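The data below hold one chain only, encoded as structure tokens and taken in the form predicted alone.
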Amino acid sequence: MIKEKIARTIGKYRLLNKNDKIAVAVSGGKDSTTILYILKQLGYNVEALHIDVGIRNFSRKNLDNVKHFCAENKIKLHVFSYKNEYSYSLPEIQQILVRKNIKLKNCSVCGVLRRNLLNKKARTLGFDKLVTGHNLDDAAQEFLMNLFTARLSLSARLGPKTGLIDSKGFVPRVKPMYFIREKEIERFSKKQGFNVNYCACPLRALAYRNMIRIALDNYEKENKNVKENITGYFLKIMPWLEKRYENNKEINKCRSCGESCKDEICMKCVILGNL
């Protein structure tokens, strides 16, 4: 079911072909893992990239899973790390960040850098796309943060296709699972047998998606369609979106590391500036 619905998603949308060669950017949750495992199956042309953001023991243990999954079903494993690329792990830089009074959540600070080192990487080892294991929960919870923090500017650029404009800069991102539900990708993951590490991650507690992710699925059990709800609507709405913030299309080249970015200096570069 969820093969079909994945491979239904990806003809509707035109995201992927078998001429691609794809990146799958795999954490060693269920989600990543799991769409690694059905794009081969479906024959596509897969190499999976792993960011370990030097979690102690629960990166160690996604880095352990996700070897011992490309191994198992012959795929091309690239792997990166904060400590490497950055010279700090994320546990570090929190601290660092944290001495400093400068207030930036774990979750922020770690999505810029890690949406950063998979295109940077993606690009230079000659990717054509990069998957994410997205699902509809991520898709519903994204909207919902970008609405209540008056940032449906960000909300544009959103959607199976990830992205306003075409760019060399920028490897397009996909993600195949968008109209999938997050339980029904666990009960798939658990039927094949995955060796996943099914705990979130220990960093998240105090951030704003864990609040709408719990609000949101506590609305849920009153009504049963409210995330598929949520992502039609903003579908819907995305064409004007896209118009309306048609502005925000304009790349420059960061001034200090030289990647495509929005603003003269790119947030990751921002980010370390303060370490």
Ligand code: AMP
Given for the second form:
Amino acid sequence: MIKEKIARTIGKYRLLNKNDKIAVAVSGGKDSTTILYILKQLGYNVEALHIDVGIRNFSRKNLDNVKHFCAENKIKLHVFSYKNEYSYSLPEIQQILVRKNIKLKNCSVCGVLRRNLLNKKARTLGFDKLVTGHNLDDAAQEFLMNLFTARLSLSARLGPKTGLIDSKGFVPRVKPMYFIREKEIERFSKKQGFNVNYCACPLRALAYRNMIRIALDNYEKENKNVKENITGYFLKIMPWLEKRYENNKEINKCRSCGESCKDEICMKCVILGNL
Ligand code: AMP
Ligand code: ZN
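Switching from the form predicted alone: structure of the form predicted in complex with ligand AMP?
Next comes the full complex, and the chain you just saw is listed first.
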């Protein structure tokens, strides 16, 4: 069932081709492990990219799980770490930012650093597409977060495949599980007996996203299909958003690191510059 739904999404939104060299960003959690497993089953040419963010036991366990899973399923794995690439682990970065009284949320910092590293590695390793384990719950939450903070321009970059960002240095990011509920993925992962981490990241607790997640889940207890309705609504206004924010493309090169970005200096370099 889940496999067929994923195949349908890939077909309908032309997410992947059979001759693409595909990188799957695998965290060691249920979502990204499930999409890696299903894409391999569907006959796609997949390899795994894992980023070790350095959160003590949590990251060590994730890395172990990813290594075992890839070995068992004969999938090539590439591992990179914040410590090697950026000189600091995520908890170290967090400590420095707190000490310097710089108010950036853990998840935003980690998200920027991770996306940047995944894109750079996918590009240098010659991948055509970068797949993530984003699901329906993530999609609905992200749209609401941008709505509640009036950041429509950010929504223009969401959707099953990255729409606006159009640059030679950018590996297209796709989300084949865009229409699959988190609960359905969890059931599948448990049924398959995947050895994955079902716990949330220990640094996530205070994130704004968490508030939205809880509110949305509570609201769904009384109202069915809210998540499908939110993403359905979003996809309907997507063409308008893309047109409205056409100028928001990442067509500049960061003055410091040379990666694609829309300002003079990319967000990753702003964060690292603060350390
Ligand atoms: P999150 O932002 O934690 O919801 O993660 C979104 C997606 O990013 C996941 O489904 C994975 O595909 C990818 N991802 C998250 N953490 C990692 C990691 N440590 N290494 C590689 N990919 C990751
Ligand atoms: Zn930069």
